[in-house]
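The chain below stands alone, shown as structure tokens; this is the form predicted alone.
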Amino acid sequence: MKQRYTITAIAENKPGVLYRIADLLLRRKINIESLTVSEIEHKGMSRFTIVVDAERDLVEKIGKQLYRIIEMTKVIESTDDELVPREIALIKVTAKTKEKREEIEQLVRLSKGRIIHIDKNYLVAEITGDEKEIDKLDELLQPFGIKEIVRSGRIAVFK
């Protein structure tokens, strides 16, 4: 049965590592739902946070195969209940009247987000949270007319 997994891979920060990871997933016909890469506390090392929907056996095989990448030092496969996941989203919403702006601002505040930019025709809201929290605000703002939405992809720490 397919399930959402987060693969956390720690590797040397060198050219081509991301390509080799993506190529491995491509060969296994696994779609990447989310991918975030950043430097970590150890100089010259990067953390790849990869979210996939796949079967457990396949995710375990991928974990073992990732170690074949020379620069790879650590790979951990985990489910959502083992992590504290977060994303950030920027949502640009149409708001041409004062009443609409106030209504949008209230919805954003109730969702623990904030307004980070105001223009005469739109607002930009920022929200940080898990995927469900961001999806919920997205759903609440849909009736106002979302002009643009950008999501960061998952970052996570282990519980």
Second form
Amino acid sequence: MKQRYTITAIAENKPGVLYRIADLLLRRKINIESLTVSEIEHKGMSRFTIVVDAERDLVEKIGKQLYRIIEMTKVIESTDDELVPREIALIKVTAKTKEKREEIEQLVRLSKGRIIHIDKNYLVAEITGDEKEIDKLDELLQPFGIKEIVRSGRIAVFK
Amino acid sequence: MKISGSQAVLESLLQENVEVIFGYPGGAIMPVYDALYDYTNDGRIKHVLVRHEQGAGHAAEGYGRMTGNPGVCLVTSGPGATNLVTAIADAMMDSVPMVCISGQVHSGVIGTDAFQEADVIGITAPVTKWNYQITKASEIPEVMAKAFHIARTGRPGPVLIDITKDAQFEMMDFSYPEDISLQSYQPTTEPHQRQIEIAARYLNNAERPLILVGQGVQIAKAQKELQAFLEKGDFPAAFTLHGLSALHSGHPLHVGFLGMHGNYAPNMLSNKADAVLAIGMRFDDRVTGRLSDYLNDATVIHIDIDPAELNKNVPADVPIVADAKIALQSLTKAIRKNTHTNWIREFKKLYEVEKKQVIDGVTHPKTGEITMAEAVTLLSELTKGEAVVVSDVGQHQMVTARYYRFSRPNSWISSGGMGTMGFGLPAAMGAKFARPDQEVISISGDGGIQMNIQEFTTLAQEQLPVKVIILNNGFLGMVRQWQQLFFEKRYSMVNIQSPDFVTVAKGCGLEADRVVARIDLKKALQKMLDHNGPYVLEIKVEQEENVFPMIPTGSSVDEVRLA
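Having gone through the form predicted alone, I am curious about the other one (the form predicted in complex with its partner chain); can you provide its structure?
Below, the chain from earlier opens the complete complex, with every other chain and molecule after it.
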């Protein structure tokens, strides 16, 4: 049965690692739902957070095959209940009147987001949270007219 | 003292004790070739000028397989590098140590579609164990040391180093790293002792144990350890294509060749086993047949140095990550001396069935054309099984695997995972450089030889005494066999015209002969073996000979067909 898994891969920060990770997933025809990369607490090391929707067995095999990448030091496959996940989203929403702006500001605030940019025709809201919280705000702001939405993809720490 | 990046490449090769490189010059690797002029003149390095870069790759594979040290190839950018890709992929599939050095265009024009530019790092990433592009001469020593370390350790494999032309010219201070230790790459070689004990207990208690031996045993140079282990436990052992020469073919515990065209007994009895130890093999689909019906009654113990192989195709009850040699030593200590006379007798009985129904007929026919099996059997007798035999891909490959009786460890090379036609001749050249004192015989079909026949002139130029046998049946035989059995004899595009091989060989500067009649076969083979130098022998064989037994694709191993 397919399920959402987060593969956390720690590798040396060298060229080519991302290419090989992507190729491995491509060969197994696994679609990457999201992928974020950044440096971690150990200098020279990068952390890849890869969200996939796939069967457990396949994810475990991928986990082992990722170790074939010479620069790879650690690979952990997790389900959502093992993680504290976060994502950031920027939502640009149409707001041409004072009333609309106030209404949007209130919705954003109640959703634990904030307004980070104001223009006479639109607002930009920022929200961090798990995917559901972001989906919720997205849904709440839809009626106002969303001009752009961009999401960072998941980062996560282990529980 | 400062030296150029090109000299640094060659100094690095000397540091790695590289004796021979296989290559082809071209624009983007010319600085290295210029430096090589001095190194070859005074004999520090031998360079073999192949006629196509794919030949360089397979030759390096042959060398790598024989020695365990990476075979080295040197090619130019663009087409030079892309011509090498098939050989790199072949080496990846068969875990062959190889270091490929490709020239690259000047770093300033990378990405501009410059002349003979190709994204070689991108192209080779999926088929290399590791690859790296050097744009500064100062990177060369460390990257070269890392390349050799990665290629030869753990599960061996091909590595590609792409060096820009400016890095080849740039001057630098050379010092070679004495020791390479990579933070992230630390292959596990020591088995987990607890797992060894559990494995030993299963093997001790098994009534019908079966050992599946793969190439990992030979990569680990563990042939003696394998024999000691088998003899202590009195275990029958069956062999994958690459594992075949890990034990003398005539050893009483050698129960044959596994898989699609393997022997009847190990295929029929795999599913009767109650404990299976697979060592240094990867449960390829050609070995397992239909997976859902494979080894269902057995406790499976799987030893491999690559953790990703464990549970990949066949679930392992006892997975052990280790070097085969160390694992076999530990396991031999842990098992008790045992006998399995009745179980081994079952293999012998089924061997007799196969002998009567298949083997005798093809190895010793009285009438008709010469058969491939007959030629290989005779060659095996004349060489006492002591030659290094290199095959191409096709029917002749399976026939050679089936009928050559290997008496020396690691004396059989073939393209297994990729099944690359054209592999045989260049791989045999590489093997001969690795084992100059041994007879090296390449066996190809009429299709395969034509894929890299240009290497005839390399043999002639080097006067390299490789013996080339062409088993000519006028067909792309393996495809024809499948068309006969599974496509209602619709022989689509398998009728292949060949040149006059004897004339071609002679035109390339090689001695050559052809044999058509059974009565002349032995004499022709003996003449080939006696010849002091390279030699091509074309043997005209029966056109529609099939290779049996056969496990049709998608069938279970015990549905193996004898006819």
